[in-house]
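The chain that follows stands alone, in the form predicted on its own, written as structure tokens.
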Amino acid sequence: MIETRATDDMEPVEDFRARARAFLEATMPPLGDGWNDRSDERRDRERELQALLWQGGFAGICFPKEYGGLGLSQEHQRAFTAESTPYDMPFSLNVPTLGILAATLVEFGTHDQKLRYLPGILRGEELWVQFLSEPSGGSDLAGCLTRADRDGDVFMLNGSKIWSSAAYASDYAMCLARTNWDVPKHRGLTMFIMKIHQPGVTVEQIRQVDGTLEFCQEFFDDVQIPASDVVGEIDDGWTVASRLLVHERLAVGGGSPYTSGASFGHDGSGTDTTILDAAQEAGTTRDPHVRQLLAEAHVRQMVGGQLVKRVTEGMASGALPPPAGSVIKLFGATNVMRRSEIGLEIAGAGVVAWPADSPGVAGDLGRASLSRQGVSLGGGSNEIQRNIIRERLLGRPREAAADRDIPYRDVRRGGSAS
């Protein structure tokens, strides 16, 4: 984790907060309906919002100055987030572009890669996505079958990735591919930067149960990737992927120092405003059982906020190791599931059917419930987070793995071997 604590030569946090408050009030539009719209129009709008942050000098608060950021601390980022809660922000850039992929590039990219890509990201000109999961892989990310074979100064990429959020509308990806079949599976992977829309790449959108088409599957047919676009070292992509997943767990759990804007449904004080709005819409705010559910949602949000602060500060200081991000991720995932259950119970029949032109809060909760399981899977399932906590935080023995020390070409598996 990059050290981002405030130092004496930095602008005082309260001075920065005051500047941010004035900028936000004068520049950014208020938060309104449509923040969770995943349309192309909304995505284009968020690029514009990110450009406003850049022009105002508030983009990339914790990113290094050398590459277009402000080089400030997590305290500065938290102050900006608190002040920005009432305003419309470029939320779709947070995950995965800023909080996951740009953060990984800061740690593993070459100087030239960071100079080339980070300023464009911070200006809102480039959306990034991760190409990690594969159709045959399940949760076994290291069981990667997409291959990259070197041919002089380029690698030839062949294979397929899946569950890539908004890949069709994104510009670049970090793609994990197998470059060595003669070593155990974790030691023969390489991470690449790749342009998505280029010859040999086919992107297909997947219709989800809520009717959206955000998830994608990609097919690669002799896609050329320059060797200069390797992130980290050749055959050491697992090191990069592992850190990428740390950033993903922090970003999904609300603890990334690289993202701006509060989590939705959270007003900064711990109150889940979406659920409260549902109770007000249903006229049940004085019902004792509903009030108990609202209190539970409120407490869960407050606990989550304190957990994020405690873990991120511990990781920044070195008191906690990077796998501690799994604690935030696991709590966040289980909290989303429980809050969804509370919202459905409070909203009642309105979550089952609603007018197409005016779904109201209940309709919004109903649609959100269809994808609530996603946060339990992105960045690794809850079961994977529990294994990480057990093995890497609590020091318990690792689970047995029959393929741990076997060259990957000799491992029995589904799909094409090589």
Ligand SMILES: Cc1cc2nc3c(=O)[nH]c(=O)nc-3n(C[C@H](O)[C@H](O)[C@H](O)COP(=O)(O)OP(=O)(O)OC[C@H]3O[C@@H](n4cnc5c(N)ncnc54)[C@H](O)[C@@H]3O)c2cc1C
Given for the second form:
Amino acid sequence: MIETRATDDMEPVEDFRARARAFLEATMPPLGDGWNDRSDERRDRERELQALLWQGGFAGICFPKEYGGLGLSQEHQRAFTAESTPYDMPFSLNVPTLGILAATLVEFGTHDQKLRYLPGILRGEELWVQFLSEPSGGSDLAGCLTRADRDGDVFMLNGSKIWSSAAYASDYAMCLARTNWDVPKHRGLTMFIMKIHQPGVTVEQIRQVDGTLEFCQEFFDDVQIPASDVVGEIDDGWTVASRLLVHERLAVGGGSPYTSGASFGHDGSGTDTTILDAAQEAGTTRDPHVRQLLAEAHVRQMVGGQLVKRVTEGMASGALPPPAGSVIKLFGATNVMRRSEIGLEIAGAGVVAWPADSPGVAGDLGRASLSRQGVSLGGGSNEIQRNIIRERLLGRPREAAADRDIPYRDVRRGGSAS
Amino acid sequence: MELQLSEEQDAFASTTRRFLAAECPTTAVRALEHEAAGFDRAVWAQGAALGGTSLLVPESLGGGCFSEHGLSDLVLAAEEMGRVLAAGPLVPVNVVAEAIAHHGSEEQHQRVLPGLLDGSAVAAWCGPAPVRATRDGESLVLSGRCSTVEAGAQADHLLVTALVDDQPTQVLLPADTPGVLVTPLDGLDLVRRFADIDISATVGPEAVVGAVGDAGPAIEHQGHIACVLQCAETVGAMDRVFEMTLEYLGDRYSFGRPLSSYQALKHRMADDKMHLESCHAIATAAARAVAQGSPDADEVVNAAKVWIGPHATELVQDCIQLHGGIGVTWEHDLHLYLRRVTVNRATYGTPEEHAERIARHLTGVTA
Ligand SMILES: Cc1cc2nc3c(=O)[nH]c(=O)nc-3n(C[C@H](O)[C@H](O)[C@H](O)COP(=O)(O)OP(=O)(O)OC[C@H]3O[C@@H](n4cnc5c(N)ncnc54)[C@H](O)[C@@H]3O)c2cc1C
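Swap state to the form predicted in complex with the ligand from the form predicted on its own:
Next comes the full complex, this chain leading.
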């Protein structure tokens, strides 16, 4: 359990903040262009940045001390994040490696698993990804078809996973697979730690709308995983997956205690320069309509920051149940949609064409809008978050399901589930 | 509302809730529709006795609060009042009491505070928009109009902003000052009364609150308090409407299923819940920022006004839609809530005006 507030046996938050400020200033490069690149060079750079945090004694602020972390509270982590905004940080390590997968390992891993994997993660040596979605569907995660058959001390995996971001450049995955076909779908799943680059795993990159090749599909052909790499209990992978998804919603929403520094530009400060820059580029900052839009975009950031604070504090104190994480995931995604819309409106015709290799702020906003729905899909779609809010947070009827209480081998599957 | 309250705050909130449930059900709001005052003075005095008008006044002057900042306590009452739409001049009385307590003379303290604190007197805050003032020896000659002043016709005291030599100054006038003409207005809310106040009067130096020309920061702070209380009230109203709708959708059936089981409606309620939580979050942040005197108080208050106003009307309208035909009847309470949040959206600054203040801050230029 992570402390939300500093306790007496911890370094006082303000002392920690002062130390962090001095360390960051002395060590971390200033935030420049390219922090948002999805390139391999950038990924290597982020491993180095994480190593700098580790060497300076600032990696894993809320991780347990015995596994290489600092064992401090979320207050310390927030102070560090606030101080880190002017600097280049290992942003993409935060999600999913630290905020989702390492967080799940802290919760469910055995002592040996944690000793073995967490320090490497905190040193920036290992990137982790999630092998959850499959070609047959991602929303109905418990309906996954990848199979794991036990053979003595190992499991043999066969099947395919898809949409795993940057798997080709990563080291380990948490992979959900079916170990029992004779029970209803939620009761026959197991979560595995899988080394990505090993015999039997083929990784193919998929081109996304923005031209990047980050998305991957993996094919498993008799992949061997030792039984010691099962996370949680055999056939109880759904419990692990459900908690993983809670960590994911928090992390993607910007409220994870396990990240260091801002993730995906969520720093709660509400500053947003891109949209303002676009208005300046277009010369419309005095236009009353544009001013209303600029204010709306800014207010959305501010409200988002306050909502994350409210929900994460509420979840930590028990005032709100875990499904409340879906509120910030949904808010974050709808914010991206609306802010993208505002960006397009302000950029105007600037999104259409630009001098060779100089898209300017307007061109960047236009291109970013092409993949804006990604945020509303990754980590569970908006529709699924709405189901969760209504059914689990507000506690009202579950959707009718045609697969309840039926052995999974007898459940009907769609056309793409071959 | 804050998710975690201190014991004292929790006790205050539940006492207030019990009192309001007993004395201020929505039937009482309906009964007050044709009463000129729009609220019941006896009930108001009882609310005052519970602390409803004294939390922003220091103990030495007869007030006092439960936590470090009285405003953090008072927003709890405002939110509870919003839940039942309790009638009464909460915003103007508290804003004026705070102003007089912190900036008024001893004579003003003695003359005005006891009545406001025990609920026997009412004050109106005429807002930041100034009337003109010229000096005539020691006196000030005031002229101008204060528009749409909450509780203007019910007030015994008026706190008016005037420009003296172009500098913001506040004066406190007895409502029966010769030359003050109060015109009650009709309006959207069944019980919240507004009035236009025309002033053509000469007042002595004893009417000035604080120093002449020095009221700028105090006026800004008053505006912040008004917005924070109003936002808390609106969020309380939203919370109650959402709760009613959730219950209704569970009880009502179509095609052999409860309405709450239809995914299209479930998703609407999920979105409404998200907006409700976001309004709670920014209202709480604004209350904290103003209570603690943070440097970003103005920005957070503006953000709260920009965000909450339109989301409140949208949420209530959506809940009306989800109720079906009964939602647009006089009989159902929903319209009482819609009236209140629509009025709140446009008082103490519209969302657009507050957005413009944010834009000025962001761009560094004016429109
Ligand atoms: C940028 C990005 C990164 C991602 N990274 C990863 C990753 O690292 N690892 C990983 O495993 N996956 C990842 N995903 C996959 C993601 O989790 C899935 O895309 C998502 O869960 C939806 O699954 P699907 O694509 O199969 O769509 P489907 O499940 O087929 O859904 C299609 C549409 O139907 C809607 N829908 C489905 N079921 C319901 C229902 N019951 N009620 C209402 N509407 C419904 C969905 O909301 C969606 O709009 C990523 C996706 C994106 C976009």
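Throughout, rigid core stands for the largest set of C-alpha atoms superposing within 1.5 Å between the two forms. Positions refer to the first chain, counted from 1. Quick caveat, the model's predicted, so the values are computed rather than measured.
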_residue 53 C-alpha relocation of at least 2 Å between these two forms, rigid core basis_ = no
